[in-house]
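Have a look below at one chain only, the form predicted on its own, in structure tokens format.
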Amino acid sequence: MAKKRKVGNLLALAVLSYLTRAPMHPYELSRTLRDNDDVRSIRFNHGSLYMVVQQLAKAGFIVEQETTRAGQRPERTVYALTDAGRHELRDWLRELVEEPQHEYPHFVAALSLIAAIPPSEVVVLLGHRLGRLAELRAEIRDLIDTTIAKDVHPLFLIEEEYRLALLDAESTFVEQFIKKITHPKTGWGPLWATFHGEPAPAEERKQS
């Protein structure tokens, strides 16, 4: 069971992780997050980052180290990781790796209500989704190959490999779902279509 944490925003986990490298001010943390393309994994903006930094400081996971000013720029407070923050980082990561979490993907929500759309339309929409999934898979594969070609170790791209595996699994699911709707003998199309006062999907009628 997931623990209730003092700061539960996943952005906090990234901040703690990057502060293991060296003390940083929020602007530097923001730049590091973007340079490492963490925006693909963790949603954030400058406002949410500053809020998380304040929450981590209040919880005792990070501490102000110094305040600096360069030229006419505003003062910037540099934060360092505390021993409590280091422990929180490792404990939190262990939990996330070990314990599956119940999440709420948008596609799952749509599937739970899919009967509200006629099967003929659903088949078309799923076909479009398959095309988009293929595009996303190609984009991620290209990202992985291009980054590895720059001598970046594959370990630092493992989240992209995971995304690719999820897209592969989803593509297989969508293909199977289409078959369950349109199969000439066992397809769900006819019964589903009657709910909407429509004939069975064209592909099903053609194969029957």
Second form
Protein chains: 2
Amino acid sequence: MAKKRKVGNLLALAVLSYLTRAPMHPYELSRTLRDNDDVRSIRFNHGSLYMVVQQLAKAGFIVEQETTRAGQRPERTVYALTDAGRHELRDWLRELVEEPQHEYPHFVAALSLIAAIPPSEVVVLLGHRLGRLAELRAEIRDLIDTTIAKDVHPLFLIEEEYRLALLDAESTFVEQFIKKITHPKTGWGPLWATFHGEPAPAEERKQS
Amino acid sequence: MAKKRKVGNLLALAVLSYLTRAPMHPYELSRTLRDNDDVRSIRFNHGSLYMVVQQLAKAGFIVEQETTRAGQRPERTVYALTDAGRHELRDWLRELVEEPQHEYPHFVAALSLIAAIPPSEVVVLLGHRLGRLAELRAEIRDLIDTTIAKDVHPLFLIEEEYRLALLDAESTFVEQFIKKITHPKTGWGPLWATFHGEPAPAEERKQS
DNA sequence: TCTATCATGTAACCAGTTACATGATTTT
DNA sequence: AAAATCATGTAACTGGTTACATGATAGA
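Form predicted in complex with another copy of the chain, following the form predicted on its own:
Every chain and every other molecule in the complex is listed next, the one we just looked at coming first.
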């Protein structure tokens, strides 16, 4: 069971992580996150960042260090990590690495209700999905290759490798699912079609 | 790009889906969802259900059909699907099946920041994760088998098969990652350790 | 019969997203 | 120099979760 964190938004984890390098103000954090492509892995938006920074400050994980203003720009508040913050970062990351979380991907939800679509249409949709999965795979592959070419160590791309692994597994699953529906002798298609008032199959089966 | 839905919570999709069978009141929906194990695939909690039902009604996807009270129980409002609701269900499900969504699993976030933990500790944590993944796999396998034994058609367990596929892919990935860190000649461990003030490796590499 | 748990709903709180605001740069 | 875009922050809105409330049934 995942521990209840004072600040639960994963964006906070990234903030703590970057503040280990040096104190920063929110905009600098924002820029760094975007430059490092962390926005691909951690849900980011402008408003949430400011909220999370406030929450971290209230929780004592970071402290306002100084307030500077350059020219007529709005004041920028620089935050620094506290010892409590350093500890929270370590503890939280450890938990995320060692303990798988129960999550709710959209495709799982779709699969759990997929019987509501007639099987002939489902195989078409799954075919489209396979195409999109292949496209996504190519994009990620390309991102990895061009980044490595800039001399970034592959350790900093490990999350993209993970995505590739999941994409491949999903593609394989979808292909097999299509076969389960369409297999000439044992396919689920005919039975499934009867849920939709389409022609009845030869033999009867039970449903839930 | 995913279309913007009037009601975006996936719980609403399940509600629409069950209302295709028969009109129901919220509590009955709640019970049905729990009985069918849909709560494993779609984030559920009591309060959200009532909210979602209200939203669906406001959007015109369902209508209040009648209000009954049995004994001294609170009044129960029965809702029925509208044509618009039937259409929304079809359209939404289609989209979820054919279009992969960009999502943000916790482990991806952890991987993107994992360099903040020293490599010797990471391999231990990854080892723990492998153990937990194996346990989860066994639980799901068991759930599938016992449900099939009750004569439920495997179509209604397809989302659990998908989960298995992802778990297996993740296990394989984690094993390979451990090897990448610990490989005697080419492992990332030594370089990585230098980020944490530990003994320097033989050759230099760049980081991001 | 007392206590616990179930059945059912509402309301208050909080986190996350979107929209707004405004000075500074850059482009045309 | 007008228009567009960037840099930076705040505020309002909305959706989701937690907590509260209360009658009914079942277990001890």
